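Take a look at this one chain, the form predicted on its own, written out in structure tokens.
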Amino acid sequence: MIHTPLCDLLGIRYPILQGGMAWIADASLASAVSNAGGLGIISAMNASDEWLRTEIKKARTMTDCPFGVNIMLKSPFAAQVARVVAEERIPVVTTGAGDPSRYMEGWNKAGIRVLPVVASTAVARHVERAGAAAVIAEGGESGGHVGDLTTMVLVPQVCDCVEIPVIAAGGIADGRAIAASMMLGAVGVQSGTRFLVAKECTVHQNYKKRILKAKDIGTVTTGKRLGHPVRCLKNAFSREFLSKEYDPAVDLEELETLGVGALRLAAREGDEQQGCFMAGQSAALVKKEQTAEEIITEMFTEAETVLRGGNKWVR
């Protein structure tokens, strides 16, 4: 079995988070991951507190286990759901799309373990300096927002940055992607794609049936013109964004617009045509539905196995 640092620092069985997913992360999600022996995380989104601190207390009434929270600091109820995370006795927020450092004095004080999600060696070391955990390293194959730099890459520098322990994230679908991410050192893993076709993930069918019909070149990234790109299955909606964004009679304004909404089309709706798909580049990778338990059972088994046999090439 493996077992590293990052169960202990969790209190899991382990090494792997599930990804803070906006629309598709909830309480149901969160406790099956967690009650499979992963840490589950509910998306606080741009959702009230009130929404949040519904969605932790149905989660307690599903696992006893511990789960964490992904706040996205860009969120105009940022400074609420803060509050509710530390007042709720939440394990583990991880963090994205802005800064954390003004939250992390009061969420260490209430015993909370911060990871933030970075994208790059500088911001590692900022948020080291201001009390994380630990961090998440998310490549750009992941799905949703993302920076420029691979896991492959991003992994090993952050690991040579910081003195907290790593998780990798960003094309983590399969065992052979968890081994790898240990040789290049990371304690842990994080992923997202795969748990969309988890049983217990509430996102809606169409969703799950094109994450299994994804193919290898299946993804793209928009809104690089906007400075927050975004990796999303290909569909008419990615189609019309990218043909707008490079189109220079449409101003940032309107392509912004363009984008409201379209992750909950997706997620909540199936809209296959006006919907965003959110998905990492491993999307391809996955090729079934199953039930938390057994994405986390077959992904570590396969790691192990991948691990045995690691020295074969060594003479």
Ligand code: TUI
Second form
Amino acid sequence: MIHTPLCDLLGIRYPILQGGMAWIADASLASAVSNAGGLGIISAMNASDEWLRTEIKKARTMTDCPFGVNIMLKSPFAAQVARVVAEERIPVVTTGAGDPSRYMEGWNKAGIRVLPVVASTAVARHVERAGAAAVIAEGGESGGHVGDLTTMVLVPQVCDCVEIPVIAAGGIADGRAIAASMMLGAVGVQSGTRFLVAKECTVHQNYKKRILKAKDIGTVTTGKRLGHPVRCLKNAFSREFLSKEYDPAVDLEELETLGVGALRLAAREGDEQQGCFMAGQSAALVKKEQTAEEIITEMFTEAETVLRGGNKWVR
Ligand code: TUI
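The structure above corresponds to the form predicted on its own; please provide the structure of the form predicted in complex with the named molecule.
Entire complex below, previous chain first.
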């Protein structure tokens, strides 16, 4: 059994969080992950505060275990959903794509544990001062909006610069990566891509199929020119986006328009041509559709084996 301070902080059996994937992470996936002993997360990004309230209520009928909400700070609904999580007494909030400090006093007063996703040491230190309970250090191997640094170099540096617990994210799809994260100083992990193919994940079947077929070099990052790089699977959409991105005749506004709605098209319609299939580099390590429980127990059984054999080269 693997037990870390993160289990006690969040009241969970296994120190694993499910990534807050927009248009994908709903009550079905979050409750399945929480029932399996991890921390399930509902993504607030999809729609308005009303959608989130409904999804929270639904999840409460599906699990008695704690679950969290992810707030994408660039979302037009960020301020509204920031209120909803406090009113609904959500125990854990993860944030992404920005600085959550303006909401943190209110969330802390409401008893919410705030776990910001950070991609640099500067932001990690900043959110610690603002009252974060832990930080999620996410390397650029992850899917969706990504920072520059890899998990391998980001996690130990974040561990060195904050006192609060550190959770590793980016590239974590099996037990070896959990064990490695712990060797880097993390007390838990967050996985998104592996949970995309959970049986309880309601994403379109074409999305799951694409993840299962992905090769090691199957992802690219689009949107660097726009200042928000996004890692997604290679397909017609990403090829067109990249060709326009490097075409000086295409202005920023046109480029921005090209991406609007593309994640929804992939996740809900399964549009293999026009959809943006956000996924981490670990997609190539994801081999089969399994229940959330099978995913978590398999990952931690493997992590335990790897950690037990961790001293095999030590003389
Ligand atoms: O946020 C994510 N992953 C995401 S958000 C998203 S929705 C989206 N769609 C299109 C364009 C942009 C976003 C899809 N996937 N991961 C967490 C994450 N946070 N990655 C990087 C960061 C981050 C970056 C800068 C966190 C803080 C930060 O602070 C500096 C600043 O500029 O505020």
